[in-house]
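A single chain comes next, written as C-alpha cells; it is the form predicted on its own.
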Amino acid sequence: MRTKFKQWAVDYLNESRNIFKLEDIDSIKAFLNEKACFLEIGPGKGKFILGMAEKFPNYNFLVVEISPTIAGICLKKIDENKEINNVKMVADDFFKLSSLLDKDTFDGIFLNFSDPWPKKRHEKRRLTSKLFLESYKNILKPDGKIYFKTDNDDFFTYSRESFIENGFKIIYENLDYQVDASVDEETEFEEKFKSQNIKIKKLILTK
C-alpha cells in the first residue's frame, strides 16, 4: 500500500537535524568511515533502524528513502530519539547516492520489506533485481553481508534466484523467522504481519 502524501511531512526534509544532502558527499563520506557502517533501503517510519541504532552505538547506521513523504516522517522519529546520533539519512534515490560512494564502504545492507512490485514490466525497480544487486557488490566490504526480510513467498522466491545467479552466496536461511533480539529489530510489517500469522521469510549473504 503507498503512503499518502504529506506536505509536513516533505517541509520536514528542511528542518532536520540528521538529513544528508547529496551534495554534501564529503560529509556523508566522513559519517561513513567514522565507525562500521550499514545501510538501509527504505526504512519505513524508522522503528528498525532506530532500534538497531540504539542496540549498536557503536556502528553508524545510514538510511536511503526516495519518497519525501516517507523520508519526513521516518526522520521526525529519529530527530524525536535525541539520545541518538548514529543515524543519517539521505532522501534520494539509491543509485544516484551509490554512483558517489567509495568502493567497500558498508559492512551490512539492510532491505526489510520492500516492495514486491509484483508486476514483470516493473522487474527493474525490485531491491534485489540485477542492477541494484551489481551496485551492492560495489559498496560492501569484501566481507559484508545483504539481511533481507520478506513477508511475500513470491518476492523470496524470486529474490533467493536472484541473489544466487547475480553471485551471491546464502549463509543463512529461514522459512518461519522469529527475531533473534540480540541482533535484530522487527519493522513496523514484521510486527503487523506476525499478528497476522504470516511468516517472515530471512536470508543473509555474502557477495
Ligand SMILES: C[S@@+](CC[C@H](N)C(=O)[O-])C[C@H]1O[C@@H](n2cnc3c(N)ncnc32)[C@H](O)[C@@H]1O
The other form holds:
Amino acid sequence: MRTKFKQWAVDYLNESRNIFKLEDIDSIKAFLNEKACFLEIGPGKGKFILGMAEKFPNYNFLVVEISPTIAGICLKKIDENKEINNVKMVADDFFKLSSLLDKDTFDGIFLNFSDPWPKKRHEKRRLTSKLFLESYKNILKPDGKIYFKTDNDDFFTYSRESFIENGFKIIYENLDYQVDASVDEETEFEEKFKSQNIKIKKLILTK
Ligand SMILES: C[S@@+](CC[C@H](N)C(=O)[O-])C[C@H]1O[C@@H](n2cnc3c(N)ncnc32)[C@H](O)[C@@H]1O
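Structure of the form predicted together with the named molecule, please, following the form predicted on its own?
Every component of the complex follows; first up is the chain already shown.
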C-alpha cells in the first residue's frame, strides 16, 4: 500500500487512546487475555477491523501496522468511533510484536490483501512466507485459524503452496468470494478490486 508520508498521522500516534507501545507488553497481554482475540496484520485504513469490532463486541482485536502514516490514519478512524473499545493498535513490525507474545495467544489472524511483493528477492517480506507462517503457528491457539483474502492470482498460488508446505490445513477455499456479512467485513482494497470485477480469492486454514 503506497501512502504519502503525512506528518499529522505520525504525530497522532502520540495522542491516540488506542495505541500500545511494545514496551507496554504487559498491557498488550492483558488486553489479549480478556476475551477471545484476533490479530490483523496490515489493517490499511481500518474499515475491516472497525466493522468486525462492531459486529463482535465480545472479542478483542489487535492490529499491527508497520507504516507510521498508515497506522496514524487507521488509529484516528478507530478513535473517532467512540463506542468501539475492543480494538487496539501496535504501530510496529509484526515480528517485533510476535517475539514478545505468548504461545497460543490468538483465536484468529487476518491477512487481508497483503502486499504480494512479486519479486523473488522480496519473498521474505511476503506475509505468507515461511518465517511468518512459523510465527503464526506459535501465536495461534491449537484450534486458531488464519483468514486469508487476496485479489492477486500469483500471490494466491504462492501463499496456498506455502501454507501447505508449512503444515497448515485448508478448511475453506473460494476463488470467487463474496463477503459473508454475518462473519466477515469488506476491506478498502476488497471494495476497490470488486468494483474492477477482479475475483477475490479466500482461504481459511488451521495449523
Ligand atoms: C496492502 S496493505 C493492506 C490493505 C488492507 N488490509 C485492505 O485490505 O484494504 C498491506 C499493509 O501491511 C503492512 N505491513 C506489511 N508488512 C508488515 C509487517 N511486517 N508488520 C506490520 N505491518 C505490515 C503495510 O505497511 C501495509 O499497510
